[in-house]
Structure formats: structure tokens, C-alpha cells
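Single chain ahead, by itself, as C-alpha cells, in the form predicted on its own.
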Amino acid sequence: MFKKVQKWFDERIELTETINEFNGERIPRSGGWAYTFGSLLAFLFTVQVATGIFLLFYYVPYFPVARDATYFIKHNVLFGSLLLGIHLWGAFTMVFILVVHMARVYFSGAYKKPRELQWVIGMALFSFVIVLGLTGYMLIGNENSWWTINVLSNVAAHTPFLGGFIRILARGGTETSTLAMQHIFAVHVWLLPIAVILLIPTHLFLIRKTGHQGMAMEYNKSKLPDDNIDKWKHPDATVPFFPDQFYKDMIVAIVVFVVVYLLAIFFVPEVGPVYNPLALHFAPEADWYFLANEELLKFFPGHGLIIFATFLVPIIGFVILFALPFIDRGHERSPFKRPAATILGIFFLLLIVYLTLMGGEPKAPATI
């Protein structure tokens, strides 16, 4: 029976040949576990989509009832608390793994020619995932959600030329209204997931065209010079994607999912109190991956300097990261032979960790 089904598909779309071609993809032999991050991110995104779909059966994107709908899911829906927890911890884990994945690509020089487009698409995916996380915790509909929307829309208002328009669009008017939740819901559930779903195949296509670079040490036996692009297309030793790399991907995905599952059980997300528009001294709490940017505000005190922390520094940082392959056009890949790039990368990571830890300390009430 299976053979007949296989033959039916082969006669129409050559399914077996396509699967064999995909499974025959060559992966650098060394560091196979380090190459699991990309597949892990795709897996975690799938988990987010699946849990998000189930949550949509009960969620209502309307501020007066959004918090109650979230509370109902947690306490009255079968496995509702577990789904909420997996969705929350899955998002946190996805952002963390994404940062680790980008760091690996950076320090191995895998963003260089001919892989510039892979890096640019990856940076776009990173940006979308960050905004997905930002809009996600706004949808809880509690007091933190309400004041986060107020604070961040005020922050966005400092964007030159478009600031006022962005604030009105986010709030649904000059003041935060019930439309704000619907706008954020549309971005979180429709706009950004569609963009991510379209970019992931593009990213994978580029990887298949240029191949997995891997670590610089995997090209030590090559007789080609470093400035020859062909050198970086053919590592010294490779293994087929299936079964070698496939099993590693599956093992890592299962382990990470078990960790997310346990976190969802033992660290159940809090729904929080009902929003109170009159609580003018409430200090909203940002998720961990926004604490560094929030901490920057302390280094630019005063209303006139807030544009540096809220707009200029983050935008300049993202522009540099997007343009990195076109700035660093040297042929060397090894981090030990790129001391300037390596030191800057380590310094940047340590700075982010420091600002994140400092941003996690108790704060004074926010100014709305």
C-alpha cells in the first residue's frame, strides 16, 4: 500500500527524489552539535505557532476582557495553564537560542561572501522574533500590558518624523484605547508570523545554495587560498544530513522541549492584576531581552536625550549588524585571526549581559 502511495506521488512531483536530495545534503563533520541551532529555532517557532493556535480558541483581543480570557485559559481550560507556559517559555527560549545562533555565525565568520544574504535574512528574522516577543506579553491584557503599551508608544513617539504616527497607530488614537489590543493582536498573530513563515524558506534556500560553512578549522586541509570563495564551499570532511545531522537535531529539539515543558509546569506564568488606567505610578516590567535597552535610559537622562536610548543607539546597532557582511569583507574566518572582530563581539555580548543584569534590578516607578 505504501509503495503505491509513494509511486503515485513520484509520478507527479518526484517526491522520493526530492527527499533523497534533501537528506543527502552535506554537513561539516566537526561541530555537528553547533549546527543544530538553526533547526532548533524552526522547531521552537513551530511550537509557538501550534500553542498559539490553541490559545486563540479562547482568547479575546479586547482590553476589558483580554485579561479575564487569559485567566480563564489558565484556570478553566483543559491543559490551558500548560499551553500558556509552553508558549511563554518557548518564546524566551527561542530568543535566547537565536542570540546564541547569531553569535556562532558571527564568530565563525559565516556571514562573509558568498553568504551575505543569509545573514541579512537572518537579521530580519531576528528583528521579527523580537517584536513578536514584545507584542506577545502585551496581549495578556493585565496592568503590565496596559502600561507597557503606554510607555512604549511614548518611546516610539521619539522616532523622528514618524513618531507621532506610530504612537497613534499603536494606541488606536491619541490615547490608549481598546483598539490598541486589536492592532497589537493583528501584528502578533497575522503580520509577523506570515513574514517569518515567508522568510524561513528563503533562509533555508540560501543555505542550500551556498552550503554550511562551519568552523574555520574545517578548512585547514584545503589547498585553496583564503581569498578563493570556492574554499569556503567545501569543508575538509562532511557527513550526510540524514542520518548524522538529523539525529543530532532531533535529540537537541527533544531535550529543549523537555526543558520548556518542565519550566511551564514548575514556573507557571502569572496572569497579573486587571489594568488600572489611574495607576499613574505603576512601573511596567519588561521581558528579559528588553532589559538592556531599558537600562540605556539611565545613561541618557532628561527628555531631550531620550531619543539616544530609545531610537539612535538601537537603530545604529541594528544597521551595523545588518550591514556587517558589507563592512567586514576580509577573507579570514577564524576568530583567532580576526582579533578586532572577535574582541568587539565579546565586548558587545558582555555589555548586553551587563545591561540586562542591571536592568533586572528593582526600578523606580515609570514616568508615563
Ligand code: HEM
The other form holds:
Amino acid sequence: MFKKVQKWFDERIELTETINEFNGERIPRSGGWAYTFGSLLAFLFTVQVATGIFLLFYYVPYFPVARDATYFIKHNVLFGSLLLGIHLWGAFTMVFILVVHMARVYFSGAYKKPRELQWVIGMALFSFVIVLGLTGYMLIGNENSWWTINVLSNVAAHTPFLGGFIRILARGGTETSTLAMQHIFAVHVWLLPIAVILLIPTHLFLIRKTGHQGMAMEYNKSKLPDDNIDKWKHPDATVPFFPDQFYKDMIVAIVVFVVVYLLAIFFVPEVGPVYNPLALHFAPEADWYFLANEELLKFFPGHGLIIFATFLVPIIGFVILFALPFIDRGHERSPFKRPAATILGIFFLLLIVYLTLMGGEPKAPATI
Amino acid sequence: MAKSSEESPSRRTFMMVVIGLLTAIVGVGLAIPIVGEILTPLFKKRDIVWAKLGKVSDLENMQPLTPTFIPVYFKVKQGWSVNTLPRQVIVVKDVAGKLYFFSNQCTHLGCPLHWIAERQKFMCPCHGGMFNAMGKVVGGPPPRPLFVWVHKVENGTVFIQNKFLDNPKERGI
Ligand code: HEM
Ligand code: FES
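Okay, that is the form predicted on its own; can I get the form predicted in complex with the named molecule now?
Time for the whole complex; same chain goes first.
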């Protein structure tokens, strides 16, 4: 019976061959577990889309109502808390895994010729996912949401020359209110998800075009010199994507899924009260992956310097990261053969962790 | 019958130019309304309104240098709706008896200030900005003193406008 169905499709569209070609991608053999993070991101994103779409069955993007709708989902919808919790912890996990995936790619030098474009598309994905996280935080409609919109659009206002305009555009008007929420909603639910859905296949297509590089240890037997790009297209040994790599991808995905699921069952934060610009003792908090940048703000006081923390440092850091493959043009892949890059990378990761922990410290006035 | 692109290179060029032009027409055609929509907020004037704060006589009974937070409610047109925007006015009387009307938004990035009576300071919960009772910066990153609401007194009643004095870049609010 199955054979018959298969034959029916094969006669028409060569289905078996297509699937085999898709699944047969050759993956470098030794580092399988390190290569699971990319698929994990794709998996997590799928979970976000699935949960997000069904949150929309109850959500309303209108300021006073949004928080109540979120509250309703959490407390009055059957398993609503789980749905909301998976969406929340899935988002947090995705941001974290993004950094892990980037670190893996960075330390194995996989962004170098001929794979520069993978990195560039990856950075676009990175920016979109971060903005998705931020806009999601704003959509909850609680006090933090309101202040996040307010504070972040004020941050944008410090952009040289265009600042004021950017702030008005970001808010969809001059005040943080109805239209701001409506625009943020459209961005979070339509614009960015669609951009990500288009970019992930682009990312994967590029990877298939050049072949997956993996880590330097995949090329120990190669006789070619490091500056020959052919060397980096032919690993010593490969395995097919399906089932060898896919099997590992699935195991990692399940472990992470279970963690997300348990967090969603046991630790879904309170929705918090509706926004109230009159509150006298409210201390706005940024989402955790913004704490590093927030900490930075404290180091640059006064008129002339604010722009360092709101604009210059983040933008310069971002541009350097974006253009990394075009800045670091050495040919060595092994982290031990390019100590400067490796040490810089470790330093940068430690700095981010440090700033995040500092930014997360309870703030004095709020605790009085 | 027209020649195919494989038979005639010039025909190929012609077809490519037409395809490019058609794509450009569709692109520009769609971009006009989309860009217009995105830029719309830039062409809207801020709706400036007055809101009632309270009687001057009541305010003048306050202790000097003891900030009092009084809410005002601006009814402001935004997009298709008229919304009530609640905002805090910090009223402070100086030693000479003059009244000041500050905003409770930090001048750094706009977080809500807390008045800490023990220390006689406004503290910002976000990045540690500090102001004294007269709105001067005494610590942290804020670049300028507290914003002052545009205000007027009519028949003994104070009215506040949803606009800050001396704020050319329209920060805050
Ligand atoms: C939603 C986000 C992303 C998804 C779904 C994704 C997916 C993937 C997948 C499935 C792979 C192949 C397996 C692996 O090496 O892990 C991969 C490889 C790669 N990714 Fe990503 N990625 C994302 C974000 C990024 C980011 C932020 C960067 C860097 C800025 C990046 C740069 C790369 C590069 C350079 C490779 C090639 C690695 C090699 O050939 O060894 N990706 N990505
Ligand atoms: S917003 Fe007050 S110190 Fe930054």
C-alpha cells in the first residue's frame, strides 16, 4: 500500500529522489553536537510561530485592554498559562541559543571565505529576533511594557540628527499610546516573523551551496594550505544529514523543549498590573538581554556622553559584528591558530555576561 | 511569430529591460502608500491641551521644599481615538513661596522618579539619576534639570499643558 502511494508520487514529481537529495546533505563528521544549535534555533522559532498564532485567538493590541487580555490568557484560558509560558521561555531560550550558535560559528571561523554571506544573513536574523523579543515584551501591556516603549523610544531619540523623527515613527505618533501599540503589534506579528521565515531558508540555502564548514578539526588530514578555500569545502569525513545529524538535532531539540516546557509549567511570571503612568514607586525593568546595554547607560552621564551608550557603542559594536567576515580576513580556522580573535571573543562574551549581571542588580531607589 | 530570446540577443535585452521596468513600476507603486503610511506620524501635529491641576490657594499651603505629586489628565487626540493620558505633576514650593511644576519623568531617558524623603532627593530607578527638590541634577546620567510643565493660572486655578518649557527637542512626555 505504502509502496503504491510512493510510486504514485514518484511517477509524477520524483518525490523520493527529492527527499533523498534534501536529506542527503553531507555534514562534517566529528563535531555533530556542536552543529545542532542552528537547527535548534529553527525548531525554537517554529515553536514561537505555533504558540504565537494561537495567542492571537485572545490577544488585543490596545493599551488598556492588552494587559487584561494577557491576564485572561494566563488565568482563564484552558492551558493558557502553558501556551503563554512556552512562548515566553521559548523566546528567552532563543535569544540565549542565538549567542551560543554565534559563538560556535565565531570560534570555528566558519564565517570566513566562502561563507561570509551566511554570517551576514545570520546577523540579520539576530537583529530581527532581538527586536521580536523586545516588541513582545511591549505587547504584554503591563507597566514594564509602557515604560519600555517610552524609554526605548527616548533612547532612539538620541540618534544624531534623525533622533526626533525616529522616536515619532517608532511611537507611531507623539505619545506612547494607542498607535504605538498597534504598530508594535504589526511589527511583532507580521513584519518580523515573515522576514525571519524568509531569511532562515536563505541562510540554509547558502549553507548548502558552500557546504557546511564545521570546526577546524574536521580538516586535520587535508594537505591543502589554509588559504586555499578548497580546503574548507572538503572535510576529512562526512555523514548524511538524515539520519546522522538529524538524530542529534532531535535529541538536543527535545531536551531544550522539555526544559522550556517545565519552565512554562512552573515559572510563568505574573502579568503585573496594567500600566499606570501615575505610579509613584514603580521601577521599570528591561528584558534580561537588554541589561548589558542598560548597565552601559550608567557609565556615560551628562549631555555629551549619553549618546555613547544609547547610540555609538551599540551601533559600532553591531556594525563590527555585522561586517566581521570582511574585517577578519585571515585564513586560519582553528581558534588556537588565531589567538587574537579567540581572546577577543572570550573577552567580549565575559564582558556581556558581566554587564548583564551588573544590570540585573536591584536598583537602589526601588528597594527603599 | 516573434523571435525567442535564444534566437535574438537584442530581443533578450529588450525583454529583460521590460521585466525590469515592470518590476520597478510595481515596486514604486507599492512603496508610495507604504512609505506614506509609515511617515504619517511626522506630519501630525501634537495635540496640545490644557488640564486642570488645582487651586493656587491649596498649593500655597504646602510645606516649602516638600514635593507633592498631583495627577493631571490630558484628553488628547491620537489617531482615530481620544485618549486620556494621566501624568504626574510634581508641585514644589521654594523657600520664597514660588511654585514650580515639574514632570516626574527623568530627563535621562524618561523613567518615573521616586521622591525619597529621607534623603531629600528624587531618585531614578533606571540608571541612578538623582535630582534635588528644586529639580537640579545631583548625580547620575541625566543631562539637564527636571522638565517644567507649561502652566498658567486662571481665576485662582492652575492649568497644565501637555508640553514642557525649554524643551526644543520635545524629549520626555
Ligand atoms: C534564527 C536564527 C538562526 C537559524 C535558524 C540558523 C540556522 C542555522 C543552521 C541550521 C545552520 C547549520 C547547522 C549549524 O552549524 O548549526 C547554521 C549555520 C551557520 N549559521 Fe546560523 N542560524 C541562525 C542565526 C545565525 C546567526 C545569528 C549567525 C551569525 C551572526 C549565523 C551564522 C551561521 C554561519 C556562518 C553558519 C555556517 C556554519 C558552518 O558552515 O560551519 N546564524 N545556521
Ligand atoms: S532614565 Fe533616569 S537615570 Fe536613566
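Note that the structure is predicted; figures quoted are calculated from it, not measured. Under this definition, the rigid core comprises the largest set of C-alpha atoms superposing within 1.5 Å between the forms. Numbering follows the first chain given and starts at 1.
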Checking F348 here: with the core superposed, does its CA move 2 Å or more between the two forms? no
Core superposed first, then measure: what is the displacement of the CA of F9 between the two forms, in Å? 3.3
